[in-house]
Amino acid sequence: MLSGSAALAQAPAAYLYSLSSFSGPLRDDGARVRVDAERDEVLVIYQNTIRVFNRSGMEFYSFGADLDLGQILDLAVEPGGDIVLLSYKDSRSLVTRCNFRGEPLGPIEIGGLPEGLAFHANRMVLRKERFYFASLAASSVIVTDAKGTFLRHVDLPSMMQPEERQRGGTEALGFSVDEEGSIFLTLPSVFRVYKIAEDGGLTEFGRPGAVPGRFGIVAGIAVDRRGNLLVADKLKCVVMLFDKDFGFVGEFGYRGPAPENLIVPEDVAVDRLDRVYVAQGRRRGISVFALAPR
């Protein structure tokens, strides 16, 4: 692994700032970060509260503590500004549409599921009027239209090679969907990133190791507007950048106390201005980086 000036010289992103409120930088551990591309805002989920940040990284609104929706697990922002929440209550996964203030407008019922397929999800992505609901423990994804009507089911374990399934489990830590509808899942047990295309084609990449471009414990994943992949590695404390053909471009972060360092990065998101948001552990909050022009 590179360090010091050599690492900084080759870093594909530069540190900008940390998400903050008027009382100082955010200190939440293991938060979930989502981007509202239409309004250049960032939403952070932590302990059933959604905190909203402007384009300068300052919190200006929060909601969620008084909602009777159980545990809030994820969210997506519709083009018109309504916020869709995924939650878990009374042993059920719930999908609820709220207005921009977080006031519930009504449920989205998931219907038309094939017999025997249950709806249990802990992650959600909205792309081009389609919802993608993932159960990370099963590496399984249900795709619906904007009204919640079932379209297709993706079961990654059934697509994997038998030796991969037997290597240590099939639980995913990262989940994302690109603009073309391709689904990405990271499986730390096999040191792999999997891509399932809209037509069902499966590709994968990743190898374990300590050198740049190899994986330790892969976690969150995001896809930028050019199709590049950003993969967080909790063990190496970096975010790696790969091009759309899975070629390694570089990495940034590196464990340490400086603002540009990362500690146990878990979740990652990227906006249309090429700003990267990295949620960390150890009360490091969420750091924001600018991708270098390519």
Contents of the next structure:
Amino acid sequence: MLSGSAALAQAPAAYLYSLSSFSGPLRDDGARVRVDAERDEVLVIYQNTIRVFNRSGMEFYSFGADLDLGQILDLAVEPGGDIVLLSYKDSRSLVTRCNFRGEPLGPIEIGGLPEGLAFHANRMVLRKERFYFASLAASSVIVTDAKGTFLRHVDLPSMMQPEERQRGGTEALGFSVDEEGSIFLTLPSVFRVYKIAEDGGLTEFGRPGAVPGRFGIVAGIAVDRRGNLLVADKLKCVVMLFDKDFGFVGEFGYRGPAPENLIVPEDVAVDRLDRVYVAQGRRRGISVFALAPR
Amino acid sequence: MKALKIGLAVLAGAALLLLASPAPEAFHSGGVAECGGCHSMHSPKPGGNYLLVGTDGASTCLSCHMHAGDTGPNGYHIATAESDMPAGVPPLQRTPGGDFGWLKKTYTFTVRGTTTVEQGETHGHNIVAADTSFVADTVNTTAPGGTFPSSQLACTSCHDPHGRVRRTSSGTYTTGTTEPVMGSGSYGAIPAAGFTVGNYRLLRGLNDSHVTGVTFTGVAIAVAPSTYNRTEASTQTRVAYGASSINTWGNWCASCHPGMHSSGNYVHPVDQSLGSNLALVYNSYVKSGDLTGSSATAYTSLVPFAENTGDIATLAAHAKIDNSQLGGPGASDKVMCLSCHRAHASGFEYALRWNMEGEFMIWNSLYPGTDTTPSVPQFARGRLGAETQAAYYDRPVTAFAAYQRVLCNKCHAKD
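Moving from the form predicted alone, what structure would you give for the form predicted together with its partner chain?
Whole complex next, starting from this chain.
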């Protein structure tokens, strides 16, 4: 593990470009960004429109504006290319499978839920034919199979220490799942990242502070192909890189006007080519970085 | 030893009270929060102020108080992210102060051949938060009725992030630091002896003059229910506002808007008792054409009033979300700025709680909308019917008369 000063000296990622259309760089504030691992494409959700970008970061397709699915919150791309949308309409969470053009094929009904457990989600991840649906406000996750049949429920607040729960509330701002099925949630009010393993084991890390590796307001989180964690910090305006044992590796971005800087990074994604996509505020759209070889 | 036991008992009582407190007070807990949540000792924003990490104060606040991806009212969020508000979709938060997202909802409509643009910035207090694209008011360069520059308006213009004003166990207010702040004072908590709680919403007061050219002489008194950011589709959210000597809401708002205060100015009264006649009208008014109401069920959160008391326990008993406390005003209760305006922003011009730009709020038993009432665009003003309903916090249209007129009539009953 590198010390803080070493981390500063060697940034763990280099700026590549910003996602763009033929009109110029994207200027959306607070968009959500997802990757299609099979095709190395990137999908951005903003105001009910989904824009699709090629591996060079150029927009080549968009859809969603005329879908009657309510508020589109998240998406996942299946290995075959179908796109699954998570939306919210008439006080209900909806899951809809669409073809690669974004044309709805039909709903995925979430079934088999235990009595008393309602399906409500605003984030979704697809890993190894399992859907992970998160309600960030409640820091809870429902896991289903590819057909939407309930498998398990993770309720982070009930697993936290009472004093920790009391101290900061339980709203998560970031959610991800690694290849082993471990769930990650970031809780900014307690300056923590929580990992809930497939077997239910809970581990956590994070401390507040200004020095590299400490947390300000942690938001989006992503896991790369090696199990490293990328954690966006809205306040410090950096993305921090931790290894799979939660050891701090380094951070990049920092508030500023330069292309390689970040302002209020809120969401983060990483593809199999080690490119990191960071959604920001202040009309800076989505910046793309290349993780340094390690 | 006896003193030690008493001290331990007090601490235990304080701990119990704190542990029993609801989650909304997390992080700030009635006073100065964790320093590192906003400041950085060694890596603040270059060229910034106060070692803040954010571009500006409001951007720092919104790091926590706004987040993309909400599906409805969510905890302590006081604004809806742009990414969740495409055209035709209203802001999602329903706090009593209102959702700053309305500042970004601009509506265009045409009435009898004349096209009008209702700018989003007319919908409330235009905080400057560069990171989230909230910009200064372009029309009012100073506070209406005052001189405070709009370019400096931030959350911290009204709220003190360090919670200088505290409430003691005896109900008095202090800025001293000898009695520790044990928790939030927004939800009716009464501190144990030797402790304090924060002032309502960490609002400035007690001669606070940290904001340029502004002195908040009094204290703003209120108690909110702990679940305050919620739809009012079935029951209302009642914040119990109080008033005591100079600690009135009108006096507090007049810190920045002195020309809007009725004292010495020819404007609508604030901080004045309703008197028996107006209180009777308020309590009788149900909706346009219906004056059959009673004082037991007269309250509406669209026209709140200040109770003539500063007693927190009394106010706490009225701060409910289950319609169990809908009592109307007495003759000594007061009209205040917040009787008509929301503190942050609303779906209507001037942060009003209802649409004043037309004689009808409701038309033909419908919320006005370009889709619902296209023949009367002057009432919809470019909104969809669902947007209008959202601005009324999702109330069913049956809460009003089929041709409901504006809510000035709640006190004046001219309809």
